[in-house]
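Shown here is one chain on its own, the form predicted on its own, set out as structure tokens.
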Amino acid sequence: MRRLLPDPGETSIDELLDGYHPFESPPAGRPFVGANMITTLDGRASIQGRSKDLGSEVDSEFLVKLRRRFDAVMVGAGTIRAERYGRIVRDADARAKRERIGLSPDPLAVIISGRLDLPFDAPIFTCGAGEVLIFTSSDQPVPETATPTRVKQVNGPIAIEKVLGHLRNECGIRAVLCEGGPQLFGQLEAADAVDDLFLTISPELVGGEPSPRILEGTLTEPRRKRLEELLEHDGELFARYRPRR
């Protein structure tokens, strides 16, 4: 992996993330929010509904190791259905390293699901490890799951600001990583709540039927970002952006 900005030179994912501790500086009233997204050259965020099929092995490694730096990982219902998540941190050595830097062994899995239409047979619910917290406006019962699962029911549409406030004030979450989908990322951006955007640009043109962009929804105005880092591996670009606040 080559670092293009800043300080061009050879690097690695471990070197890049060494010392990255977003949980050390949460903003007032909410967790530090990171987002990890991927896009093709023609602006697609998924192929047949799956973002996993866009990235390389290096992108997958980056995602797995980035997860290890956050108290919680947050996803929307569509992402859970499409990707069928399992245990967030599967490697035992990685869980031990999390403890050494002041994190719980397993990140809290946070799912945003208005209608509660979730695949409760997915590995994240059947593995029995970690914990799941679901925010929903549905009053439907949740089936028993091997993985401990809590539900936070809200009235009306789910306000992302209130989700973040609950995570910080009621759950003690200091840093949360959003892995999509585009609607959830759009809600976070509309609330100006994204502190770090990790964006992988896949060197592919896929064409075909329209698919979502990395951000869906409405912003009151364009949101200009500041480029902090840019890396490259085999034509794939890895960028980190921060807001211009």
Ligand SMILES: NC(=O)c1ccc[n+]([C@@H]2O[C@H](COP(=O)([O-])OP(=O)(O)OC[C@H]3O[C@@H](n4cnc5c(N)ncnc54)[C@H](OP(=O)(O)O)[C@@H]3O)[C@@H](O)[C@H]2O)c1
Second form
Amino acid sequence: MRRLLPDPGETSIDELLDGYHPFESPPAGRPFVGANMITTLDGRASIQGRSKDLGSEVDSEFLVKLRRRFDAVMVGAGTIRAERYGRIVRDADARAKRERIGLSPDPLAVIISGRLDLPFDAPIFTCGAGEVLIFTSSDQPVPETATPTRVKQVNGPIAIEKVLGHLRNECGIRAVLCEGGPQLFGQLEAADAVDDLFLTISPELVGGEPSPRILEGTLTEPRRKRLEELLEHDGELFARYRPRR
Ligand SMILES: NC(=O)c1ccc[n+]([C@@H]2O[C@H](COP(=O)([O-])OP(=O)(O)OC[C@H]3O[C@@H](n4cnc5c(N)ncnc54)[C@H](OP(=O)(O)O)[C@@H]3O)[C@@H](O)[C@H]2O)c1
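Could you give the coordinates for the form predicted together with the named molecule, as opposed to the form predicted on its own above?
Then the entire complex follows, led off by the chain already shown.
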């Protein structure tokens, strides 16, 4: 892997993430928020309804290792429906390493769902490990799941600022990684609550099929970012953007 910015040279994912401790610096009233997204060259966020096949093995490795640095991993219902999901940190050594840097072995899995139309047969609910917290405006009961699952029922629309406040103040979450999808990412950006955006640019054009962009929803104005870091592997670009606050 080549680092193009800030100091050109060879690097690795481990070197890159070594010492990345977002949980050490939560802003007031909410967790530190990282977002990890992938786009094609023509701005698409999925192929045939999924994002899994957009990235290379290096991108998957980056995703897996980035998760190890956060107290919680958050996704929207659309992403759970499309990608399903299993245990967030599957590797036992990685869970032990998390504990050594002051994190719980398993990150809290946070799901935002209006309708509670979730795949309760997906491994994340059936594996029995870790914990899931669902924010929903539905009053439907949640089926019994092997993985401990809590529900925070919200009256009316779910405001992302309130979700973040709840995670920080009621759950002690210091850093949360949002893995999408586009609607949830859009709400976080609209709230100006993304502290680190890890964006993979896949070197391919996918064309025609309907597919979202990485951000769906409305921003009151264009949000210009500062490029903090840029890496390259086999034509795939890995950028880290920070806000210009
Ligand atoms: N390229 C990438 O980096 C990336 C990352 C993740 C996903 N994806 C792709 O994106 C697609 C899914 O897109 P998406 O925008 O639907 O994903 P999403 O943001 O994960 O899910 C949107 C859904 O989440 C629920 N939701 C989100 N915010 C809410 C709120 N404030 N209040 C209530 N409900 C809320 C709603 O579901 P309900 O009301 O129906 O429960 C909404 O329809 C899939 O094809 C997936 O593969 C791409």
